[in-house]
Structures are given as structure tokens and as C-alpha cells.
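Taking the form predicted on its own, here's one chain by itself in C-alpha cells.
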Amino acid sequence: MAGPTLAWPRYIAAAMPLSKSQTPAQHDFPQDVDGLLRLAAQSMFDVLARSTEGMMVIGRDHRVVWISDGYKRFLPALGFNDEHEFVGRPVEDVVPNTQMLQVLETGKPVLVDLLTNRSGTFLVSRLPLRNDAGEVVGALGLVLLDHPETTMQPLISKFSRLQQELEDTRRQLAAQRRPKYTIASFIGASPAALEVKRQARRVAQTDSTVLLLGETGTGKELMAHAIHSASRRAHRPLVGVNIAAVPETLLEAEFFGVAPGAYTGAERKGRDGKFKLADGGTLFLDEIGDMPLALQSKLLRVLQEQEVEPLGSNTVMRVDVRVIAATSRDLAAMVAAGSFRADLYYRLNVLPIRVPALRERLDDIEALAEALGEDIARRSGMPQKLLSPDAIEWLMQQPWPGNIRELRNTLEQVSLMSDDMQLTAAHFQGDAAAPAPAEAPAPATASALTAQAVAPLPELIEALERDAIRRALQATGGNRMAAARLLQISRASLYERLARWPDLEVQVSNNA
């Protein structure tokens, strides 16, 4: 073989004794298999030495036993005059940041890595060397590229960009799964509100399952976020799933995940379930009373064993999840009726918290209305409306079957449909609505239609839409985009209706 002769490490030379008559250049191939393998090993070693920037061999005792001619040029930067000062010393003493010892200890190669020390930055590869018994007797280090930050700049830049995008995505996901509310977000100083906040702080210090009970719209989801944010799991994900909103056929996959290729149409890489996504954090199960009986036993097993088995998989995965469940239904009555498992009910009902209805804490309505008004103004981009004392009094006299959600809906509707900066009881009672202009025939209103004995449904819907659009245009001074935002419909939908009812904008313009 042409080229300079290599100075072979002693133990490699002993294992592969070859004479010059056996070199491929003279076509004197050995007839025995062992000789052929030794020749192949020598040829491969020679090719590696020629094609790399440098090579090093260390023994089982960590000491450098040989370096190639190419490696010698790195010695001055490492603080050595020649190879005699370098060879024979422990590799960790002469090569800063080396990972050769890791290869010796594990027996596993490190095929591609970046090494940076006093002599520069290098793209390196490290391979274990084994004897006939399979024991690791040394390691081979190869310097593939010198200064890869220059020669591999496009690849390194792409890798850095992908790594940055991955970190950004992780931060965004983490931000989305952080709790939105704290215990202080549960507004109110009434005895009922103070008691539920006290209970929330207490259960937040444990990892036991919490069951939030209460009517719809009382703030159970807010309380789940608050308990998570006050717990030791606050830095971990809070994952929520509304059981009533997920089709029954998809619930198992939603909870436990899907193994790769579990069924036709399944994702090739599989998909993690909500329990896996919440690992280390909290899983909020809203509307737990709507869970099908067939799935209740599987949920019970996860709660007891803290193990999940993805759909289509035989592998059981350990998870560490704190569960907070919520329902507006009477679970005890459902257990008695046989529509909810008793054992699951007892497993969920470890730390029950009943979130009070709004009618049970009427003293909090003024503070709630103030906070809700601020949020409505922020979201709509309009000034916040003030409430007169008689408006507060009117609000406190209502039964609020929809609780805080209904209160917000009422405040938002009246705030957006009125030009007045102060809202009185009359605004909420509907007495302040502007009449239709006298010069144009007033279209039928929803209230007028409902007063009739019989009214066709399409006619009712049309009257409601016309009245809502007219009020939105009045509130925004005829601004179509702002009106569409108030109505929570697209501009295209608004323009379609205005083209159908062109007199609406004329009415608004005349009123102005």
C-alpha cells in the first residue's frame, strides 16, 4: 500500500503481525481467514489515519498508547513539545474535556461529537476496542474535522436554528399549560367565598385527589387552576379535558394515548394521552359525571396504580399525576342510580370542595361586577362602564341560575349595547333601549314577536339578528369591524346581513 508506514500501537501490532510481503500492493493475499481479517483491519486503520485529521489510541488503563502523525500537530496547543511527553500519560491529563473514558466504561461508541479545548474545536468520533472475548481493552479517538465551526457552518447554523425553535416551542407549550388563575383570582370576601378559598389553600398542600362540586358557572375551573398554582406542582403542566366535549369513542385515546400504528389511521409516531402530558403536574377532569361507565373502571385503575397503557400497546407507563375533578351533577345520586361507579366516586371524593352558588354570596356581586367590567372593557377595547347603586341593587336581587357566567353575560351584553358611561337598573331592565326611527317603519322586534300567540321560528331569528346588529352599529358609531367584534361574528357574516338589510345602516345614521 502506498504511503508512509504507520507506527502501530504495541498491542495492535501483536494482534496483527503482517510482513511487507502481505501488503495489498503486491497482491500477496493470505489464504487463511484470520490473516485476511488482520489484513482488512490494518488496511482500514491505514485508511482512517489518512482520511482523518488525527487519531489516538488509549488502553484500558486510560493511558495514551499511540497517536498518528496528523495528531502531532495539535500537541503544541495542548502544551507538549513532542509525542514522548504525551504518549504514556492518562488521557484525562493531556486532553481537556475528553469523553474517551466514557467509551471505555460503557463500551458504547460516540460516533459524532464536538470537542472544544485549548487547541480548538473539533468534530470527533470515539470507538471502543475489544479483544476476542468481547472485553473492552481500549478506545480509538478520531479527529474528523478541524475547526468545524468554519467548515460546517451551514449545518451548525441549521442545527442552532432548529434547537432555538424547539426551545421556543417548549416555552410556548409550558406557558399554555401554566395555571391561569391563583386563589386570589376567586373574587369575594363573603363568608362563603372566604371558606372555599381556605379549603383550596389547605388541599393545595397535598397530592390527594380533589373533587370540585357546584352548579354550572360558579368557577370550578378557576378553582382547579388556583389549587394547582398553590401546590408544589405549580412549575409542572396543568392539563385540562372537558369530558362532556369529547366524543365517547375518542375518550380512551384522549386519556391514555395511542401506540404507533395501533389502528388504521392512527398517527405513525403515536400520540401521548392527557395523563402522560400531565406527568409530574395536575390533570383537571371537568364534567366527570359525563364519563361513560365503560371507561370509569380504567380511570379508577390509573388513579390507584398511577400507570397508563396506551391504546394498542402492551407497555405500561408510570405517571405521577394529581387529579382534580369537577362536576355540576349529583354524583351520589348517580351512584345510587347505577350510572356512576361507587368505587370511582369514593376514589374521587377524597377532598371534596363545594363551590358556592352566586345567590349564596350576594355580598360579592359588587366586587365581581367591578372585576368583570374591567375584563369586558379590556377585551372589547371600549371604556369601562360604571354601575350606579340602583344597578348593584338590581343585580343583587336576581336569582342567577347561571351564576358568575350568567352575571358576566348580562354585564357584557348591557355594556356593549349602551352608549351611556354609567349603567343603571333601567339598562338591565331593558327600559333604556333606543326606539326605532319614526320616519322608517320599525321592523318587528323579538319581544313583539314573542308576545304574539304564534310566531314562525325563522321570523323570530331574523328579528333577533336585525336588532342585535342595529344595537352593535349604534354602540360603535357605525364601525362595521368593531360591530362584528362585539357580535363575535366575522366581518363577512356581518356584510352579508347588511347587504340583506341595507336599511339598518340608514337607521343608525339617522339616529346619529
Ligand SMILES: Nc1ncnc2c1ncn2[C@@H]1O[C@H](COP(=O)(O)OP(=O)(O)OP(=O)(O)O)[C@@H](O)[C@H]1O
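Show the form predicted in complex with the ligand, please, the one above being the form predicted on its own.
No partners, no molecules, just the chain.
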């Protein structure tokens, strides 16, 4: 817009992008057309400044140049006592969630939008301000309504609800995907612990499949989380599947997903499989030794091709997933016995890591007991108990078939059962080491029976089985699945025995 110098700031005048070609023909308006248009622009500006709830102008450098009288009402809610603290500051520093910078960047007006920040929800409008050359030199922001909820109730409440849901979902997702453990959470400074941590750090740098081997309770799951969190995929999801816990008939859908329309009922809409959910991240296949043979070949194909085919679909989907598998079973022996496919075994066994048993790193017991004690205290809300030197010594003499899980359970039981602040070997020997046999009619124990010269073989066998199961449940804190693994029997056969001898479970839960 050419013409004499304007009485109001240049960039405000520039808000009226009138060119000569757009001005009405001279003969319709005998007066000075330029002057009239300038008046129109000024009047419009004045009217908007007075009749809207608030107005602000920012310059190219993001700074607030001017605010209307109406806008001053919002200052306290934004955390400012007066105009001088606000004007002159970059708009993004003083107005949370502002979108004014997008207008500066794109030069495009946003005629109606909702802005929500700590001072409320507003119906706003944003216009770019251009100079004679058409360059964006600033932006004008208008607050059209400051309580749109009263006049636009349904729209606003829907908006706020969605906004809230989005916020909650984001927060939950972030919390879920944050790895629970890092490599430093694997406590221990013994040579065996340092070596396993060194291997974990090394494999975290690669994208290859990792196989975590080791007895029950040694920390394989902890290690899987730690490797993920040390890898380049740490900011992507870590998705876990416990193969032993999913019924065989549902495993395929769980892994690969279901195409929409493949089934009726609940699955009609289809469902993403774990491979899809882990896309870009890591899939933790726990208890891989429990994978049914039929599914093993399908898993092998996915590992090789990085492609999955959802059930009921005839298209394949590319995925980018790093697999960490774990098992406490002897996979090589299973291959020899024909219950685990050799080709899958070799594919998984690229980077095997053997997590050592607790008895191979007894030197770590003190540090572990300290860390576990701290965690137990934190969770129970009680002060942490001290361990006397003879308690540490006693702990170091135990065989720990249930490994760190068992150590943790033992510490927890003994700390909760005693009011003393210091735990000595006597506390452990009294309660945890040899739990009292079930009250009355006490069945013969294995040792009592074997002490006799001769006893009926079925009775001996039963006593031995009961004893073994009791110890296994003790070692695993009552975790039946882990106990079955420790005994190397199926879950079903453990359940069957527990149904026959219900007192075994009672003993464990009383002690837990």
C-alpha cells in the first residue's frame, strides 16, 4: 500500500493487503480512495481491538509489540502482574501453546481455532501482517471468545474431553514404554556378573536376535529390558509375550494379529499382533522353549523375512522388530529330542547369553541382599532391615535353586515376620530355611522315611514328590509356573499333584 506515512504502526496497516488493482474504480468514489481505505483499516482495527476479548500484535522476531486493553485481563492467569512484564517478550515464552509462530512461518491466516492453556480455552483468530513487498513482518492475534464453553458448550466439551484423553494416553504410553530396567539394574560385581553385563552391552549395539539362557529366577527378563533400554530402539516399544502363559490355540493370533472380517464377534474389527505392536522396537519372547512345534516354523519365517501375515489376510505386512528370546529350558536337548526345531534354534542362537545362577556368583549376595532389601522396604513402606554378618554368611551357604527370585522371597518373608531391625542367621534358620511341616496329620517326610530301613516304595516315592514340590514352591515364592520348571514337570502335572495334596500350597501361602 503506497501513500503518505501512516499514523498507526506500519505492520498494522500492512494487515490490509490492498493493492491498486483491488481498489474500486476512482470514479465511483470522488474522495481520496487511499485515504478512505486507510480509514477503513484503522476503524476496523479499532473496532476489533474494542469489541473482541483481546488482541495482540507480534513482530517478526516473535516479540509481543502491543496488546489491547481487553487482553490485559488475561495477564494474571498467564502469570504476569502488568503489561511491561509481558510486552517485549517472545510470545512463545509468555503464552503457553501459542500457534502465532506458525502464522509467522507460513504466512497463512487461521480464521478460527481453539487455544487451551493454563488461563482457559479460547476461540481465537490469527492473521499474518505483511509489508509492501508482501513479506510477513508480524502477526495479529485475536481472542474472539474467552469463555467459549458457555456459548459453544457441546463443541468445547467434546474438544476438552478429547484433549484430556490424548494427554492421558500419551502419558500412559510413555510410562509403559519406558524400560523398567537398565544394565546397571542388574546388581553384581562378581566376574560372572560383570561378564554377563559386558555381553549385554555388546549385543545392545546390534540388531541381531538375542537368546537369554539361564535357570529360573536368574534375571533373564530383567536383562531383556536392560538390553532394550541400552539399544538404539530404547525410545520405541518393548513388547513382551510369555509363550507359556498364552493358550496354544491363541498364540498365532497373538503373534501375527487378525485381519478385519476374518472372524465374527469380538475379533470382527481385527487386531494387531505383537509383532506389529513392537514395530520399530523390541519383541521379548519369554519361555520360547514352550513354543508349539507348528508355530515354530512360522516364527522362523517371520524372523527371516521380517514380514507377518495376519490371520485371515492374504497380504503380508513388513515389520522392523528386534527379537530377544528367553528360556530356562535346555533348548539343545529339546532339539535332540525333536521337540524344538533345529533351524529355529540356530536362528535364535546367534547371540546367546547365559545368565549365571546365583550359586555361581555368591560374592554378589551381599550387594543383592542390600538392593533387594531396599526395594522390599520401599514397597512395603517399612524401614529397611539390616543384615548381620552371620546372616550374610548363612545366605552365602544356601544353594538357591530359585536364584534371585528365591533370595528376594526369603528376604521378604523374614523381614515381614520379625519386628527386629537387624536380621541374624537365626531369623533365617528359624523361618525361611526349613518351613515347619503342615500341622497335624503330618505326612511322613522323605528324610523320615528314608531313615527307616525299609518302607513301601509307593510311600517313599510320594514322600519324595511332596518334598520336592514343597521345596520348589518355597524357592519360587509360590509361583507355580516357575516351580514346575524347576521340577522339570509340566504345569498340568504340578496342578494335578497340588489338587491331590492341597496342604502343600497352604504352607507356602502362610509363609509368603
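Residue numbers count along the first chain shown, from 1. From a predicted model like this one, the values you see are computed outputs, not experimental measurements. Take the two forms, superpose them, and find the largest set of C-alpha atoms that agree within 1.5 Å; that set is the rigid core.
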Is the shift of L129 between the two forms large enough to count as movement, that is, does its C-alpha move by 2 Å or more after the core is superposed? yes
